[in-house]
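Just the one chain here, the form predicted alone, laid out as structure tokens.
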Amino acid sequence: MAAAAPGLGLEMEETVYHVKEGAEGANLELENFCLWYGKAQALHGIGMKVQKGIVTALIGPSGCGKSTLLRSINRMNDLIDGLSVRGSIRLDGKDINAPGVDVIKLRKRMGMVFQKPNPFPMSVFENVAYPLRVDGVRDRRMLADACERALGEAALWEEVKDRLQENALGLSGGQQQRLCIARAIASDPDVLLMDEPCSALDPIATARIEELIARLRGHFTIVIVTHNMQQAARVSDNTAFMYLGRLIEYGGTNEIFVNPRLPRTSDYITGRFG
């Protein structure tokens, strides 16, 4: 057994593990990942690993680490001062955090859609061709056929093609988280990270979002952060379960939900806390 939570009195059980190793493999892997806020430590030896084009749920109570592990893939959080990390992620082998890393390179490889709808105050295509042109393309056809691309792919080309040239905050809350999910797989990256992406969307919206996901499973290592438990058993093939900062399971999400191997995993799914 771990060592009990500072001040909690809690005794933290080991990870379990019982994830079926995918025919892709893994193309993150996270390696006694250590995170500390100044003198606070955030997360504590995790430890796991991805698997190539399926899709990941986190989950957990609020303040468990979950957006903080979401974040430290694609290293947000070096934005946030006092911050330092031990242990590895790796993607594709190669350590992100270390000496040398083009960050600016490694954050067009990963795509990012946060909890709330944050389209740019421009129009529709700009929105979706920004990163294409922040990375140098300035072919008008090269950015037309990636728009479209991208928009089919979040299932919103037959609701804006006609629409193109307006400005992105006049969409639906959904539209526009879906115009942000476009934007972020434009470029085509390697994985595709979503904090709480259904949060501030209504339930209509919350299935339409749900049923993108689907559709991206197979083209992108999807990461999803959410609260919402039946989301996670709807949309995900691996769950993973937080708990103050540690990983406590992580599995294949039926098993995760139906069959969970420790008693805290347990409580928390039947809704004992959090």
Given for the second form:
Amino acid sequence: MAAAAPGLGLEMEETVYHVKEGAEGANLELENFCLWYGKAQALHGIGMKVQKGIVTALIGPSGCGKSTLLRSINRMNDLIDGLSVRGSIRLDGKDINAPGVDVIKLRKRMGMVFQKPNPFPMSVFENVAYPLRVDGVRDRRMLADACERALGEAALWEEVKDRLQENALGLSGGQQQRLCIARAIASDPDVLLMDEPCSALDPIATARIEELIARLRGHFTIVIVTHNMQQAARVSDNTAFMYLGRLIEYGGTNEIFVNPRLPRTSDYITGRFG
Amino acid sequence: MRTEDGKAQAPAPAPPDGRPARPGESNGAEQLPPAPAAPPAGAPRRRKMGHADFSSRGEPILWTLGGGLALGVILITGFLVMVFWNGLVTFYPGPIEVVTLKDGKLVAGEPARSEVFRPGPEVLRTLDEAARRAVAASGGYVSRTLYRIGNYDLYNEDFRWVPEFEVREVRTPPDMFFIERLEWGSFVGRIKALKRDGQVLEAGKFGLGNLRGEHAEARARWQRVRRIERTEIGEVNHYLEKERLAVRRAALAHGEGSAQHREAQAASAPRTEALKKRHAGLSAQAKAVKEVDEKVHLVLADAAGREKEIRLSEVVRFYPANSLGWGDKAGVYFSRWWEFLTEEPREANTEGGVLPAIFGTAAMTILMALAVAPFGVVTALYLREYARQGRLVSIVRISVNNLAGVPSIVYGVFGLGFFAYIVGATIDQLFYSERLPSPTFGTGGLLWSSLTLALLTVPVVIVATEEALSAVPRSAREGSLACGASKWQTIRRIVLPQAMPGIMTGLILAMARGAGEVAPLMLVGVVKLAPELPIDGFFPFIHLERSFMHLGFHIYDVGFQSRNSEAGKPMVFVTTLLLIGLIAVMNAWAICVRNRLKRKLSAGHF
Ligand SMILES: Nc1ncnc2c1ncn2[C@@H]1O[C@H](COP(=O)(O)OP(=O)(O)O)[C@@H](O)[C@H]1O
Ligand SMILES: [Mg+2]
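In place of the form predicted alone, the structure of the form predicted in complex with the partner chain is requested.
The next block holds the full complex; its first chain is the one shown before.
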């Protein structure tokens, strides 16, 4: 599990792991995962195991490949021309990039929340019901139940239960983002991927989303990209620090924040660069 | 200096001519840009400026741009005002002037317009001394008036120029009538008598009210005859033709004289007989009504007293032009508009209404939109969403854009050659062989016209749709894909709805272009006079193979193909007004739909 990419002017170091492998059931396993946008390599030999039901934060300076890694997990990068990957990402032991894998089925097992809230220009109800609708669910009862449950879990039900038929674009930014979370969990996925979900929100809305993540912990395997150190410290169990496309240090959030092994990690965490 | 320039130009196109010239200012100061936002007493901000800087301040270009815009606006406004004015006044009843000429002849008519002209020496030679002097005094120019004299059957002309020097006296006698007739155009003159069942009622012995009553009855009779002949006999004829075709089909399928053919003949014979009987009965009915009608006549006389007798039912409308109140005039005006909008044309399209043309234009445009929308959207979807973006797609895209520049008549030739002669002829061979040699789809018609125009306008839709598709944000697509939607589900449920306003814009442009297009239609189905509307009560109700009338072609036909283009001229403007109105209404409707969609998509705030 060594990150080896010679000739980049970066002194080679092995990823430092604090996480004890196999301590809990790993939901996601990345092994020597490399990714190229055309000729430019964006990820270098990433190896990590993400445990079931806990929150894993991805931190690192801009452009270090956090989004790329996250988007590799549900294969959103497939849309990009000239993309190539090596190594493996396994979900419950099965390689998601293996030839026969149905990418649509794969994405149905994962919810994704984006940096900017992107509700569809439809009613609140239709937004949350969307993953079920594209899955072929027609039954109104089932849709309504799933919608109420997802909105409830996303801590939005009380606010929108009287305006389910209103256009979702009429909600506030924070509500929109929680709606997107509700949409991401409506079809009851295994993994929830969040790419800087709070970066477009004000502090109060951010706090509510953080509360929400804490509540969702245990129900889903959550991988969250964040720029905000405090946020990572508050919400996550494990933290992975990335730098220039490499996974530098990966371990329990407490250990990483209190006791980072590598100077680069501590520099970043204390804000000396980034 | 630069910053000042920037400030001055930012609130742009204020014409610099509004600035009063201030005497005593230096040349350079005068050239300062007319900063409207700056206070007039901004003297400290003014700086001396060299001539070299004149163009750098962008004023000349501003003049050119503003001038171009102004010219365009003036042209469009002028055009609209002209069409509106001419179109709106055409139906307003004018007075009838009776002009006594110097040679004692009488000219009666509605003055249409006046102009000044310069009579040639051969005309001047025929004038008397006083008139010649009057002409010379006004520099050789004379004014003349165009009278709409009507009475084509008596004079062989509808309009006549009367130069001022020929006029001895102009009067407007209150007993002059303007009478619109079914044939020969209008009549200008007096009503002499009403003949009924051989009795002659002199004009003084009955009131206008009585005449109106008689007229209404006569018109009702005429309407009834028309209904019998058109609708009821038309229906019988339709079924007779169906019987004939059934027999013919059997002959074609099994051979002339075969058992099936004879069987079909035998089966159809009694039905045909019954239909013929009904036909005869209806004809007799119509004849009876006509006989009654034949007995009611109106005796008219022109200004000079020449008499003309016509059936009362032939009179469409009559009014004493010189003794009308405001209310009567408005009544005539609106009844003419109503006739124009709801009746069929007559008198080589120069009179009557344009209902079939309105109908044809609307039907053709709607069919075209129905054809072009899916075609254009599907093409654009493939080009933008599915095709691999490369050389080939670029070439296709350029070709599509260039298609928009092909002259429209070329599309007409293509439509005729491909749709009518190849596709249509094949359809005829396969499905309508019993009607041959008279073509069904093998000639121009509503369907081929719509498809031809759909081809003509499809580039507009493709380009607009592609733009609309590429404007749908990536985040929306990714959001959908991340939910586990397939590509097609994403396109159908997310991308297309969001692109819809843009697609509608393209469609609106296409419709506007298509509705106004005439040249290609002349080749693929538009005719001067279509006896039957493309929609009627007979299965399949919409007859796409029929030729139809079109407002655009109607304008051309009325204005330039009628026996007297002067008579058609007012109708040209009215029809143009109507065409503009129709296109405006269709576009307004489409824009409403689009805006509703847009509101739905952008109700958001952050
Ligand atoms: N679609 C793409 N095509 C090419 N290069 C990309 C693309 N997306 C990201 N990159 C590059 O990959 C690297 C990692 O980007 P990203 O994963 O977005 O970083 P982060 O999310 O950590 O800020 C950056 O150098 C970026 O320029
Ligand atoms: Mg990112």
